[in-house]
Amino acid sequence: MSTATVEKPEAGAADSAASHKITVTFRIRRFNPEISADASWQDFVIDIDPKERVLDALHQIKWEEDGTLTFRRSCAHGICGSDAMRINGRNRLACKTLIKDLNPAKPITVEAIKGLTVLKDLIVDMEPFFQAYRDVMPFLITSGNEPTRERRQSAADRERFDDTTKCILCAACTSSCPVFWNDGQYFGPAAIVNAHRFIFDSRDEAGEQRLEILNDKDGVWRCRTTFNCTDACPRGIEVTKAIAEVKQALITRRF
C-alpha cells in the first residue's frame, strides 16, 4: 500500500499570500485586577490580510504575541454574540468586523463594552445584563392543558414579532445606551426587545405581566430614543421601534 504524502504549497503561492498582508496597529485597552486597579492601552503591531476580521487579529495577537490577552468568543460567525466589544469607539461583533473597513492605516482601538464591570481585558460581567433578561420572563407562557399538537399561528401573527426573534443577547445594544451607562438598574434595550418578542406573540398569555414589569421607574419609560441601540445591533433589529411599540402597548393595552 502506498504511503500518503502531503504536497507542500509552492513558494510562489506563499509569497502571494504574504503580499496581501498589511501592517496594522491594534490599540487594546488592557485591564488585569491582579496587577493593577487601573486600565491601560497597549499597542500590538501585526501583519495581517485586511480582509480578515478583528477576531482573527485578536487570535493572532493572543497566539503569537501575548497569551495573556483575554476575550470571549465562540462560534466566530455572528450567531453566539459572545465577542461584542467596542472597536474604534463603536459596539460591534469582532467576528463580523473586517479590518479593511476600519481604516487600518490608523491604529484600531479595541476595548470592552461600556456599562458593565470589566473583569479582565475585553471581558465584562454579563450577570446584570442576563438578570434583566430573565426578569422579563423570556419564554412562552400559556394556561390549560398541554396541547396534543403544535400551537398554530398565522404568518401575519408571526410577522408581528419576527424582528425581535433575531436577538442573540450580545449586549451591543444595551451597552451602547447612555441611560444604561449612567444607571445600571435600567432594564436596557435587549431585555425590552426580548419582552416584545413574547408580548406580541399571539400564543402567549402573559403579556400583561411583562408590561407591568416594564411599567417601572427602571423600565421602558427610561428610554430616551437616541437610536444608539438600533445603530449598534449587529442583527439589524429595529430596537428603538420595538421599544416604542412596548410603550404604545402600555398606553393602549392593545397588543
The other form holds:
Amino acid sequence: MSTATVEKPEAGAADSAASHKITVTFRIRRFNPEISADASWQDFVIDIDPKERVLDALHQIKWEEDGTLTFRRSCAHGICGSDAMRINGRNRLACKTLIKDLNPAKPITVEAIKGLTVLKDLIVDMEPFFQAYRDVMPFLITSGNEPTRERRQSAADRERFDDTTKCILCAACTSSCPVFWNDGQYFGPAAIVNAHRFIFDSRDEAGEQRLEILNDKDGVWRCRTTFNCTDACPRGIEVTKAIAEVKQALITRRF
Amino acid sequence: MTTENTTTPASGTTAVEGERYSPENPAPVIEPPRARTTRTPRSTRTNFELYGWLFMRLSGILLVFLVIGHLLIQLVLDGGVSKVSFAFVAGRWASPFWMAWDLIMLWLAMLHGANGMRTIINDYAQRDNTRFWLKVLLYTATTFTILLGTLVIFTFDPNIR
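Switch from the form predicted alone to the form predicted together with the partner chain and print that structure.
So here's everything in the complex, that chain up top.
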C-alpha cells in the first residue's frame, strides 16, 4: 500500500490511483509576442488528484499537453517565491495552492500577476519590483568597527521585526495593490516590508535614511489601506500593519 | 488530445498575425503604467505627503462634529429646514461664534475634499496631461469656493436691500 504512493504506480495500482483523480479544467491566460499581440484564454482539461497543487497541474500540462506553456518555478515548495500567479482572481503561490481548495468543479483560472509587463504566458518582468526593493536599501548598514563575533541582539529586539523577515519577494502583495496597478512609481508593499525589516532592526543604523526614502510622494503615504497585500501574502505577513508601523514611525519622528 | 482552445473565433486572426509577428519581430509588450524612466522626477525630500495624510485624519475628526452639528441645527432642531431663511442666517451670523464655526467648516471641508480629490486623481488619472488638467480644475474650483465663502462670511450685511 505505502509503496504505491512512493513508487510509480504499476499496472495493478494504476486503477486505484486513477480513482483518486478528477477532471479539472484549467483556464490559462496565454500570451506569446512571437505569435500574437493579444493575450487569450486557453482551456486545458486534465485528470489530476485534487490533493495535488496547481503547480503540479501546470507541470502536467507543460510536460504532457503543451510544452510551450511558460511559467517560473524554482524550489516548488513555497520558499523561492518564483511562482506567484493570479489563480481564480487571487494572487497565490501555485506551489502552495491545492486544487481541492479551489472548487475544481468550475474552471480554475490562472494568469500572470498584474501591474507588471507580461513577457510570455505567466512570466512577468520583475525589474520594476526589484528596483523598488533596491531603492529601500535592504541590507545592514552600520558605522564603526565590525565586531569580532556576531552582532548581538535581545530576543525582544529580534521579535520586533520578526514578521517582515519572512518575505520571499514573490511580488504577490505588490501586484495585488491597486495603487501599484495604476502607478508603477509607488514603492509597493514588498519594498516597504523589506524596509520595515531593517528600520526596526536594533543593529541597523540607516533607519533614518530609509524613512526619508519612504516619506516621499511615492512612499508609504500612497497606501490606501485596502489590505489586498495582507490577503495576498503567501507567507502570512501582516503587510498593511507593517506599512502602518512605518507611517507611525515617520509621524513620531516628526512630532 | 484533451486540449481545447476557447478562442476559436480568434484563431483566424491569430493565423494572420502569425505572419506579422515572429521571433525576429515580436509583438510589443504592454509597459506598466508610468514606468520609471530617466525623465521621472526624482525624490522631493519634503514632508508634504506626511502633513497631507495627517491633515486628512485630524480635519476628518473635527469635521464629524462640525458637519453633524451644522446639519442638526439647520435641518432637525427647532422646526427643521422650513425655518431657514435670510433672517435665520442673518441672526446666526450676528454671533462671532457661528461665523467662526462656518468659516472653520468651510476651510476644513474644502481642503479635506480637495486633498481627497487630489489623491484620487493621482491614483486614477492614467496620463500625465489628464492628471495635470484635472488638478488645475480642482485647485481653481477649490480656491474660488474658499475665497467666495470667506468673503461672504466676513462681508455679510444683514441690512442688504
